[in-house]
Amino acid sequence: MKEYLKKLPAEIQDLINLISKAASLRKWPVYLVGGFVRDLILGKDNCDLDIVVEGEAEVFAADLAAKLGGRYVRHHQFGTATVYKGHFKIDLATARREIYAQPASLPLVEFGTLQEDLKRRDFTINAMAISICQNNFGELKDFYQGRKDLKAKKIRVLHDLSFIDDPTRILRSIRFEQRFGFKLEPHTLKLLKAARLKGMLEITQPQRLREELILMFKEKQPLKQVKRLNQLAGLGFLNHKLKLTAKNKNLLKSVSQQIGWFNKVFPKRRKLDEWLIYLLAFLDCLDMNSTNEFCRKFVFRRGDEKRIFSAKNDIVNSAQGLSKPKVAPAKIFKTLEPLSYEVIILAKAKYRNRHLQKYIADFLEIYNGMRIYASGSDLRNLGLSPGPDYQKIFAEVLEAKLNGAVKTHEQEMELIKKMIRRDSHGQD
């Protein structure tokens, strides 16, 4: 495997060597494993870099984040720890085996040898290591015939028990097989649908399948994605009014057109959460009631959830009033300025009037995040003290600024003074 890793940018090449090095002194067998040697093999990028020690990772860890500069994080429970420096991203274990008490429940985790590690593992083509130690460096541990099964495009769990002791395979096995091309093995397929069948995803910890579903739209390709997992494993799980219907297959389609405008035309703006925005295309078809259960039993971060509702909420009465003509630009703004990009993207997506794709374009283009010139400090000076007057001032400036009447600092205080003076008279 040295050949492969000669390939790597020269940065990595000195960063494994730099692992190695600090190895040696602790005497202890060091490896590369899992996706990243997967990926290695297959010639595709990835810098994140999986170590498996046989020895004390935290200790490790420590030893390496010192040397790098960087900082560490441990997480003691597992014996793991993770090492980061730049844009790089180490991930140590010590090498163990796993016991599962029970099915579909968190593993008992004790110390092992690098083949116990290997055989824990969820595929066999995640399942090989590359040892890094000086005395054997660039060796391949193959001890699964990984090698074998990516050269066959093959997807294997390593024992029958593998989808019984960790449902999330289920999902993760087939974002693989979408991923890379590839197909389940035949026994695989069938140990799956075993598993399914005995109802394993739904004694399933909610939150484990949560981050599995998220690293589904993470994908390229969610929507071959979804079509497998409905296929194989069904939606009821998640949700049982959830439905793969032709209107939600159109709509992801049309997530990925609009997410690939929006990168296209606005490429310094926020990155966007495209995950997400899949996932709101895939929630369309529940009503209010069934995405309120799908939220809470699955405990997404407040800011994910208040979009999800915000999908649900907002975005019919914001079509409806920008799918007419002659909208003036303040109500534009004052309709998609409150909604979160992604939320804008998939109304985007779903709405094919061609007044509000207009608007919509014409709101990123122009009018989102429009300030005005005039502050508070303007105002005192005009003899206006603080208080509720300073906002409504604001706001009927910024209206007309959006509406063209004002764009200059000098025409925004002309207007002002206006006010002033129409107020004070309306007052006597």
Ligand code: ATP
The other form holds:
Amino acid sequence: MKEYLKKLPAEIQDLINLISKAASLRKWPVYLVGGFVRDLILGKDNCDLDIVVEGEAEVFAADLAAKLGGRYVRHHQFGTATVYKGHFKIDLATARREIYAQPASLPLVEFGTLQEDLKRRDFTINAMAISICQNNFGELKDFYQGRKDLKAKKIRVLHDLSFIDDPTRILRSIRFEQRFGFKLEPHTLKLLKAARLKGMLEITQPQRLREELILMFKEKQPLKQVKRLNQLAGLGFLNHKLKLTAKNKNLLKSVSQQIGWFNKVFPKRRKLDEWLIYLLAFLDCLDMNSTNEFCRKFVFRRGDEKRIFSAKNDIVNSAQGLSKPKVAPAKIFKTLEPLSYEVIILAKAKYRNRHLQKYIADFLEIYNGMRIYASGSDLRNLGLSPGPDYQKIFAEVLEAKLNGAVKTHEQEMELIKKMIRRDSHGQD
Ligand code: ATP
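Could you please show the structure of the form predicted together with adenosine-5'-triphosphate, as a counterpart to the form predicted on its own just displayed?
Below, the chain from earlier opens the complete complex, with every other chain and molecule after it.
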């Protein structure tokens, strides 16, 4: 594998050499493993180094972070650690063996050899290692014929109980199959179907399924992923009302186009949580009760859940209000400003009304981020003491600005003076 390693960018080669030397000081055998090795052989870029050490991963992480001037996080529960340096992420684990005391639950883990560590992995293509020990640097450790399967474009589990031990592998197998354009090898497919029939996904911890679902939506072509998931596992384990209809598929396609549009037109804006927009589209067929049920079961992060409900509650009214001609810019602003970009992009994908399309584009291009020149010190100079009136005045000036009634700082100040006169007359 030396020739493969030599093709890596110099930065990664340096990193690998440094890891190799640090491990040799501790006399611990060390290996590149998992997705990094798979992607290296496939010739795909991967900045996430996956390392197994026959030694103490947490201690090794501290060594590396000190040498690299990076930072590290220990995951005590699993005896693993992650080192971060620039855009590189190095996941470190002590070689382990696993015992599944109960199907579909997290395994008991104890220290083991590299071979045992590879044996507990999901698929043969993810179960290869490359030694970066000083004495056999670059040697491929391929106990389960991963390289052969990679060449034959096959996803194969390592043993017959794999999907029973860990049913999240059902989702993972689909994800890798669709990502690489591979095929589930026939026996693996049979095992997957058997695990599905046994209801293994129904007894898997929802948080683990949620993480895999999110990863599916983070793939380049989520629609392909979801279609295959529907075909092989159905969607009932997520929610019995979830269906993949022609309407859903079209919405997912449209989301993909709208994300493309946003990224092209606004390259400098906050990066979209693209996976979430796909999820919102995926959940579009659910009514409020089922959405509640889904969120209660899978417990998304607070911000994500907020956007899931906003997509249900706010978007219909907003779309209705903006699906007609001649809506004033201030109204467009007021309608769209409280919504997140993710929900706005979903609305743009879902409602094809041409007015709405234009208003959303105008909002994102012009109104969103529009600021007024007038400031607190301007108001103080006019003799107004700070208080709730400030916000009211600023809101009214912004509204006038959005509607094109004022443009310059001077015009804003004129308007403010008029407002003050108006209000003081009102009080007389
Ligand atoms: P990606 O390219 O999506 O990051 P990856 O292969 O790096 O894929 P990770 O989820 O980062 O996947 O996991 C790293 C490695 O850990 C995998 O390559 C696999 O060997 C192993 N692994 C991860 N999840 C499981 C699992 N559920 N069962 C067995 N092994 C797993």
